[in-house]
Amino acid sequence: MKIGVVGSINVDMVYSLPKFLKLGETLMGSNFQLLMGGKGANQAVMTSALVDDVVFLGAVGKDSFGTNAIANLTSKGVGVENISLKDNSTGLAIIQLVNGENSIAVIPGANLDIQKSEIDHFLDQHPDLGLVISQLEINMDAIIHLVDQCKARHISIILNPAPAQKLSSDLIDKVDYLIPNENETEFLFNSQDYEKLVTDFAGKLIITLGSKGVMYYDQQKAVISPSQKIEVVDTTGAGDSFVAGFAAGISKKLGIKAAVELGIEIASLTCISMGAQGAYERVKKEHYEKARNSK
């Protein structure tokens, strides 16, 4: 199946501190290192190492981050014929790594750019799309567009709502799948009752709790797949890792459950490695290997 990732393209700027900054202080960092990001570009660089046939609609700026992001996602294996090159500058993220957790803050940039009429063309372009994947660090309006366009084409579509933004019950309903962490829960739906939330919305909504694992709905109820026990080196990413494998096991008709644990596992591949993108070799490596062995 032939999945479509419509999202933000980032060059991240990542470095260590030995504690988060406060307001007006001054820290020693270190291990400075300049990666290619963005939850659209990780989302679709770690699919892309599950499944062969990935195509990407973004956006960048006319510079040199722009020409690095699009030689990093041809390199893996992504179509890139759909990103377009803006006025406006690449989008930068700049990451604060402490003890492997991460604070991080976003420049959209060229991401918020997109327009409706490049969605359209993306989709004429790929009419054997089985699955798109979005986030919100594009334009809402693209957004919007984006599912009610691959409504009407009866195209699934798993939305991963963050950063965190409010969306509307018609945009929720629209949605196959909807993929927040904790905290974006709690802010979209207001309540921390995440067993009722997964209930209400069966099928559909699948909250991930971090170390705790995913919740999801599964055999007529909320049940929890608990998440790997890793020696974490950097959390960056995790989310898009999840989605990607996530896509790429209902992309395979593996069923929510498989799915699911297909998403763990790649996340957790991703905490073990520096970087958003950094385990993509190992992913591809193993699939691979599992795929030889299973046949």
The other form holds:
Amino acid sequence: MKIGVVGSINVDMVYSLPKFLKLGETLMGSNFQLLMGGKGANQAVMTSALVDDVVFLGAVGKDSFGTNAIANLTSKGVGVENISLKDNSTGLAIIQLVNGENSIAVIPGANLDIQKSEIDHFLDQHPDLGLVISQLEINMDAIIHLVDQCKARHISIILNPAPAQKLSSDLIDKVDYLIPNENETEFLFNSQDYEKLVTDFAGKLIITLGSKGVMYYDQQKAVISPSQKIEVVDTTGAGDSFVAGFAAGISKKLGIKAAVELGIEIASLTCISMGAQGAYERVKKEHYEKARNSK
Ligand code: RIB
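Show the same protein again, this time as the form predicted in complex with alpha-D-ribofuranose (RIB) rather than the form predicted on its own.
Up next: the whole complex, starting with the chain shown before.
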């Protein structure tokens, strides 16, 4: 099944600090790295490590970061014909790492310039798309149009509502799978009663709970698939990798439990690697054949 990803492309400026900064404080950092990121690009790259045919719609600026980001996606097997060049800067994320945990400031730039006509063109160009994945780092009018168009064209859609924004109930109704983390869930539904939420949105809502695992509805009840016990290096992109693994599983018709478990495996590999896309080679080597051969 061909998978489309519509979302953000960022360059991640990553550095380590001994503790998170307080207001007005200056600290000496270390280990600065420029890495490829953006929730859309991360999800496309990690999905491409698991399935054959992944195409991407996004936008970058006419700058060297944009050129490098497109080259990175191409090298990882993602179709880039639908990435447009905008009169804006390529998206940037400034990521502070403290003992593997992060805080992130995003400057979206070109990611907010995606046009509805580009979405129509993308979907027309790929009439064989079975599944589309998106997140909330691009302009909301593009996301709403994408979801409407996918619905009209009978394409399944996974929405990862990150970073947190309010969504209309109409939009939530139209997506097939909604995958927030705990904070995003509370922000969206104003509730911490995850069991009730996954039951109310049975089969649609899948809540990632970090080290506690992933909660979803299966076999007539709310269930949790546990996380793997790992030595965390960097959690950046763990949610993106979960979405990628889950999407690959759904595209292979594995069923919700097996798709969630594949998502957890890919997220775990990301957490023991540096950078949001740092586990790509390993995932491709260890999981690609398994995902490809599953029915
Ligand atoms: O989900 C991780 C991503 O969030 C990073 O790659 C960064 O670009 C931010 O968008």
